[in-house]
Structure formats: structure tokens, C-alpha cells
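Only one chain is shown below, in C-alpha cells, and it's the form predicted on its own.
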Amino acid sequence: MMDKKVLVAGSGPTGLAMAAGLEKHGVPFRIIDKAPAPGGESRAMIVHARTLEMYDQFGLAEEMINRGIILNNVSFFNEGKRRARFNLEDIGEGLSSFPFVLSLPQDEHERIITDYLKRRNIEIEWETELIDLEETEGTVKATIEKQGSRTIDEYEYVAGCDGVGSTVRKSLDFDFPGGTYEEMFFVTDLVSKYDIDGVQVHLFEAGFALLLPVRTTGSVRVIGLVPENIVRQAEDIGFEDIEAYLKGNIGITASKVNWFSTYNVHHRVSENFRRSNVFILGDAGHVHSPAGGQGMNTGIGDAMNLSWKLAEVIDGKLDREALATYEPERIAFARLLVNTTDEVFKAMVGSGSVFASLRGFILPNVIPGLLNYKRWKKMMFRLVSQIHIDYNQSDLSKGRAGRLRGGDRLPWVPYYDGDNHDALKSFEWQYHLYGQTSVEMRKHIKKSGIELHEFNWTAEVRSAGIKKNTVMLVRPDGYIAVIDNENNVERFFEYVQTYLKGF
């Protein structure tokens, strides 16, 4: 199997994003999953702006938006009465070409990417399970079971996208510190006459519930806490056990239950994300509260970070040492995310007068009030959409110009005929020039063989934080590698010489 350079274990959103990134660079790989077929449940629903920006590099964003629902508003209810309503339309206006929050069921999400891969003759191998790994000199031996038969195949690299119970992580013997909350959650999709046109947050003495519209099934997604008395009384909890609870606290009834499941929330981050030629991504490396719909989006971000690095190392375009940046770039955000969502979770499920006050007054009144201010709206969008993630401390990040630093996401700038993110669809290294630069810099760029994209310096460029006459070397995943506005040719030359072996 060494004709396949990379083994991708797991075909959830993280594994599929990894596959799309490798395919874009023409790297031969194999993607396997122990499940018998694609999942048919909606599960993760929220797709954020940064994820859509990355999918737009593959031409997939438009289809996802067409199949999903843009969430235009969020309403806060306390004890059955609506206390506040906040408009989400264009919450990220001026910050992204996708200034909204998208609701898209996970099964639809996965189908879009699977179809994309099929059109490129990439098939997922179902009922194919990774049993064990053994690292050897420069390769990884993978024991794989398919239809009752086991083989040992060799790969240059393995990407473990195989979920919380990851065989890859366990094979590496990585500790997975953290814990599991005692509280039990439920998630269900209901066919109902209940009127919903956006996100609804219901807060009440017994707990809370979140409601979202689901276009593809004509149903309503409900996520919430299973009451303690039901957890104590029922061994195998079904929808019938919480039916009266939902009707009494929210007023929702179901004519049909498309699916129902209960689960416990974990908060864990693996001690490492990489050893030698083996990597872990997504839930295999970090799992946390669903607060903010961050989990799936973070796993996709892991895949987009790693896929181009692996592909270019395999192709000889990138120094192998660059692979060492995957873990520090992604694990720092994973740890921050787990800690943040942990605090939000505790606030939502905590008992006592302080938590009751938080749920009963601050969440439905103070927060929507703050979000009526443009500054707070932008701050919240940056945080939740993941466009704020940076790799400033990475070895692959150099330079500074104004408030922008190497490692920042390339700011989005609209132009009359498109935007500066259109250039990222190549998923390749590229230079960006905003204004003018020196003859020496132009000579360096031409000699490097890296494509140059020139942009007029406009009021929108200035508003995005880009200083006049700034030159950037931009990574394939849309993050700034090197930035300078003082014609420092040497800084760019040294970077290309150090990392970009194929240019």
C-alpha cells in the first residue's frame, strides 16, 4: 500500500476535510472507516465562517449554504416567555465573505464532501477498521481489518481522525486528560408544528434547551439536559421519557421523532497531537462541551492545517521540519477552547442562586443588550466564527506590519469584482501586494516562482488593518507566513530558502 502515501483513519467531517486537502494537492491516500455506511443522523449542525472560508477554497461553500439555513436571529426565553431577540443577520459584516452562522445537518455536510471526492475518483472504504499501528524507520505499519480479513500495510504518514475512542491515539499511548460531566444531555430531531425561524435558547428552573430549525428534514433540532429525576428512574432513556418535560417547559410537541439520542459531555485534550509520522485530529485529540458549535469546526481546522503541510512535504516543496508546527499551532487553541467551553457549560448547568441569576437574567437580558452594539457584535463574531485564530507564535510565522503579524488569518477585503480571498482557491503559496513595492522585492518574487496577486490599496484595505505597500507571503491555508511593508527582501528570501524547498 506504499503507493498510498497517507492513511486517513475515519471519515467524519475531520477525515473528509483531510481527504479534500490531500486530494487538492494530488497526494495518493487511503481513507477508511469502520462504520458500514455513511451516518444518517444530523448531529453537529453549526458551520462557522472560518470553516466556510476554507471550504470555499475547494468550491464547496456555496453548495453548503444552499443546503443549509442561515440563522438570522436568536431568541432568549425564560420560563416559557421570550425575553429578548437578537438579529444575527450579517453579524460579521465587513469581516468575512460569510458574515453569518450556517445551520447544516452533519449528514448533509458529509454527503457534500463525499460527493466532491467521488467526482475525483476517491472512495471511502467502509467496514474497514484500523486495529493497530507500528512505527518503523520512516514508515508506519498499519494492521487493518476488512470484511474479516487482516492485512498489514505500510504508509509514510497516518492521520487519526477516528473520534473520541481513537485507535490511533491509543496506539501512540497518549494520555487524554480531562473528564466527563455527570449531567446527561439529549439531542433529537422532531417533526413539529412548533414555530421556529431562528435559534431559540430556553432557560428554566429545571435546566435549559436549545432549538434550531433543520431544513433538510423539515424538523426542529432540540438539545438539552435530561432532568435528574428521569436519569435516576429510566435505564434506557427514550423520547417518551422527556416528552412531557419538553411540552411543559417549551411548549413543543412532536408528530414524529426522526431520531433521539442521549450522551454525556466530555472535556479532554490529548497530551500530544503528533509523534513522528503519526498525527491525531478532531475528536481524537480534543473533545469538549458543544457550547458555541465549535467542535466539528475545530476538527476541520485541524485537517486544513495539516493536509497542505503533509502534501507539500511529500511533494518535496516544504521542509519536513514544518510538520513540527502542526501540534503547537493547533493544540494551543484546543486547550483554550476546552477551558472556555468548560466555563460556559458550568454556567449553564450549575445549581444555586448565582447560576439561577445567570440563566434567569444575565443570559436573556444583558448579553443580547451588549450584542446590539456594533463593537460587541464584531467581537462576538470574531470569537465564535474562529476567524480570530492565529499562529503568531509558530516557527512558520514571521514579521509585522501595523497591527497584522505573521500567523494571522489573511484579512478579508472586498473589491468591486470579488475579494482578496478569491486567490486562495489555488490552495498554494502566494504573495499578496497591497499598493506598491520596490524593484528588488519584485525581482525576488519573480525569482521565487511563487504567484503574485496585486491589490489596490483602498479604504477597505485600510479598515482591514493592512498598511499601505504591505507585502505578504500567504500559506495555502490562508494564514500569513511573512509580512512586511518596508521592502525587507532579506526576510522573505531567508524564509523561502529555509522552508520552501520546491521553489
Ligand SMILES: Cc1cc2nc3c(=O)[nH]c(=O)nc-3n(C[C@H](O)[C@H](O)[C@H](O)COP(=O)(O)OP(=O)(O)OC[C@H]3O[C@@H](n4cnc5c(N)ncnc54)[C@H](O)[C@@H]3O)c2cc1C
Second form
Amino acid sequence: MMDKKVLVAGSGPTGLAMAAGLEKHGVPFRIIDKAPAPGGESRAMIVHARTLEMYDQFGLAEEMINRGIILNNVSFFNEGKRRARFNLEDIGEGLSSFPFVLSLPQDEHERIITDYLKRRNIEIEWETELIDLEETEGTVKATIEKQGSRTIDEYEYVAGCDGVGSTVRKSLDFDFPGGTYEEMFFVTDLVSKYDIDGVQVHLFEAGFALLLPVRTTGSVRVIGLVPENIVRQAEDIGFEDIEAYLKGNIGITASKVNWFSTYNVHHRVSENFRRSNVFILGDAGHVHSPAGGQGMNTGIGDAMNLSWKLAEVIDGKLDREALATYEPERIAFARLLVNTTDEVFKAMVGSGSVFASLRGFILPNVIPGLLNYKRWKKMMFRLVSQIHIDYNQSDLSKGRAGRLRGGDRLPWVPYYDGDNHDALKSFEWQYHLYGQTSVEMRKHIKKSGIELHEFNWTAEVRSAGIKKNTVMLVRPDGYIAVIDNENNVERFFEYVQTYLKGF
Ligand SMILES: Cc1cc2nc3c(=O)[nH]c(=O)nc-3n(C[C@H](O)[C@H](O)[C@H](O)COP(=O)(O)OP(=O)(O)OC[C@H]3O[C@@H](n4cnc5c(N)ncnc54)[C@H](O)[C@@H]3O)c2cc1C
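For the form predicted in complex with the named molecule instead of the form predicted on its own, what are the coordinates?
Let us now look at the entire complex, which starts with that chain.
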């Protein structure tokens, strides 16, 4: 008898989010990592609104915000001169309870989740490596190496959150098409007198760099491309190799270097994200350039999509077919992301007059100008914050009411005493009613045993795109499963009968 139903391989941000999701649903699982200890590198810094909305379901968003910095402005520099400064403060106003972009180093981010898990008696097993997987009927045999000895353990499910070199992906023999950019990135945290109070985008003849303030260390995070001549000259590149380049092009110097690293960026998406009872998530399934700070957030989104499905299928509450929706729901966005970040990357590093004018004129002048318009701001926020991700094409998504469709994220609506996302903290399926509905619908909802949250139909509800008298069945991860505003009871009844076994 297996006492741990799920093996989570890898404890980066994706594995940690997966563990938090499984724990919330009370599923016994094991989380392992081949590293000797938690990573101490700041790596991904940007935490987007959709990720904070999901963390809020665990009561973790506030701590993240307190430990990070809300980026309230972005400045564009050309050849060291500030050309535009754009206010980010109200960028997502009315769209999310987290209408901003948060900067928080990845190691601190991971520590918050690890501590959350510790408080629930979940310990990560360090220096414990997944070596191989073998699927047999209904179970997965995992060869695991711990302190020099190997064991073969059985699990019902395996969640491969083991990063870009994923053993899980390789054991499934999934192709990982795409490529690796020739250009080499550097990333560094500098203690510096350099004056910075927001994001800085620096564009110059020789390249570009992005600067961010880091709250806890008071340092400046710089990310950019290692100039070609240095890549050619130096074998093992250190901060001293790019010191003059940074001083000359940005004017930044350092009294101390907290961290310096170089890395090559891949742009790849695995051909599949699932085979039978084995899944891959995060960097194991998709990697791309850090443009837009999307990578880590997307991995966390994968974990939030899969953890409740897996937990409810194990509990017998959800039809097993729902597991088949993980791949189509998440792979479509991963592919889009890899393509778009690829275009942005080419625009930033490309040579020739078109790219030169893009970097020299369009980026520092036209883009900030557009961002002064409220509509553009909102559009940018929707795009970057990941609140626009939808599962409209999924088998788990049904119905339409006005511009909202099954598969859309539950639009955020503020009320005087909270908001409609507060209800999501239960992590349960739930009905939402905005206005009134028929006696039949109420009877169906009551019979289903699923909790009903009733909301007044206000101006804020209307501007969130919700039509009067809309009924929604909402998934535990905050996406609309079924939506209707014409008392179509049958549609809800069928859905509950088909997928929700426990009700
Ligand atoms: C230097 C650097 C800078 C970066 N900067 C940015 C940035 O600015 N913005 C951004 O969005 N992204 C950035 N990234 C990418 C970002 O860090 C990743 O997208 C993110 O960490 C992915 O999370 P993950 O949990 O999917 O994978 P990972 O963080 O890679 O975690 C995978 C974990 O699995 C473990 N593991 C691997 N194999 C096994 C095995 N066989 N058995 C057990 N455990 C295993 C590893 O030890 C690791 O802890 C950067 C990455 C690097 C390397």
C-alpha cells in the first residue's frame, strides 16, 4: 500500500507550488530535490498579479508583498540618458486586488513557501535524486538515490518539477524542440550608490540591460547580455570582465558584488506535458528568455492547474478524464510565450538598421508614450500579469454570458467589504450568482451541495464584464467552469454529473 500517493520531483518554485497545492487538499505526497540545500540565488525576480492572486488563496500574498518591492515606475534610458519615465502605480487598477508588478528575489520567494510547508509538517528531502521512472499499470516506479543508496518506490502519480534538464521529461522520452540562443546573459546583484527607485531599461549601441532594486539586501539587480568580445576572450566570466562595460554604458559601479552568474537562454517547449500518470511542469516543460519575467510565474501556474485536479481525482471527487485537460490548458500558453519572448529577444539583440531604430527610438520614445494612455496600460497589465490566460478551449470549460466564457479567470470585483476572490480561499468548487436567478437554478445548486456565493449586481460587476443575473460554476483554481445568464439549469446539471463525482 502506497502511503505517499504523489512524488514531486524538484523543489524550485514550481515544485514548491505543487506541494502547497497538494497539501491544501490533504493529499499525502513526497517532495525531493537533488540539491544539498535550498538555492541562495535571486534568479527570477518578478512576481505577477495572477501568481499573487493564487498565493492569496493560501494566505501568502501579503508576506510576499511585504518582503518585496512594488515596482511603481519604469524609466527608459538611451545611451545613459533618461528618455522617459512611466508611472506603473495604477497599472492594473480595477483588474486585480494586486494591480501592480512585484519584485522579490527567487530565493526569498522559495523560502516563504518552504516555511509555509514546514508549518504544515512538510519537509523537503534534500540530496535525494530521482534517477529513473518506470510506468506500470496504475503505478509509477521511481528509482531514487539518497545518501549513496538507491531504492525503488511506487507512487500513483509523479509531478516532474525538476527544471530544464528534467529527468522526468527524459524518462518519458519527450522531444524538447527549440534551441539555445548564442548570446550569453549575465545576472548580478550589486551593492552600489547608484540611484534607483524603479525598473530601469537601458538601451545602448552595444546592447541593453535591465536594472531592478532589491529590498532585503538594498542592492541593485542587473541583467543583460555579456558583450560578444568578452564571451570570446574570457573562459570563466566574472564580474570584473563586465565592470567597465557597465560603468561605461550605464554609469553603475559596485562596492560589493553579492552574486554574479552567466547563463545561456533556451527557447523550447516539450512536445507533451503528460503521459498517463506522469506530468511535467515549469522549466521541465518550457523555457524561454527572461523577457517579461514570465518563466517562474508560468511554472507556478502549471502547478496551480494540476495540483487540485490530481488531489480531487485521488479523492474520487473528480472524473479522471479531467487530468487530460492539464496538457492542453497549459501547453497552449507555453507555446505562445516561447514564440513571443523569442520575438522580443530578437528585437533586443538583433543587428541591422531596423533593430537599431527599434532600440534607439521606438523602445525609449514610442512605447513609454503609448503607456501613458489608460487603455494601453490596462492592455499591457492584462498581457504581462498573466490574468489574461484562459482555458476557453478546454473540455472543462462550458457556456458563455456576454463577453465572458467558460475557461476565463473569474474576473475580480471589489465590494465595500472585500472582493469576490475572497471566496476562492476555500479551494473548493463554488457557485457564484451576480443578481437573481430562477427557483429551478437555486434547487439545482442546493441539491449539488456546492456552496453558493451571492453578489449584488453593481457597476463594478458590470465593468468586470459580468452580465446581470449571471450564474457561474467556478473551479478551485479560480477559473470559470460553466457560465450562463439564461437559467440554463441543464448545462450546470450535466457538468456536475459528468465531472464532479463527489457531489
Ligand atoms: C541564472 C538564472 C537567472 C534567471 N533569471 C530569471 C529572471 O530574471 N526572470 C525569470 O523569469 N526567470 C529567470 N530565470 C529562470 C527561473 O529561475 C526559472 O524559470 C525557475 O526557477 C523555474 O522554476 P522550476 O521550479 O520549474 O525549475 P528550477 O528552479 O530549475 O527547479 C528545479 C529543481 O529540481 C531539482 N532537480 C533537478 N533534477 C532533479 C532530479 N533528478 N531529482 C530531484 N531533484 C531534481 C533541482 O535541484 C531544482 O531545485 C533565471 C534562471 C537562471 C539559471
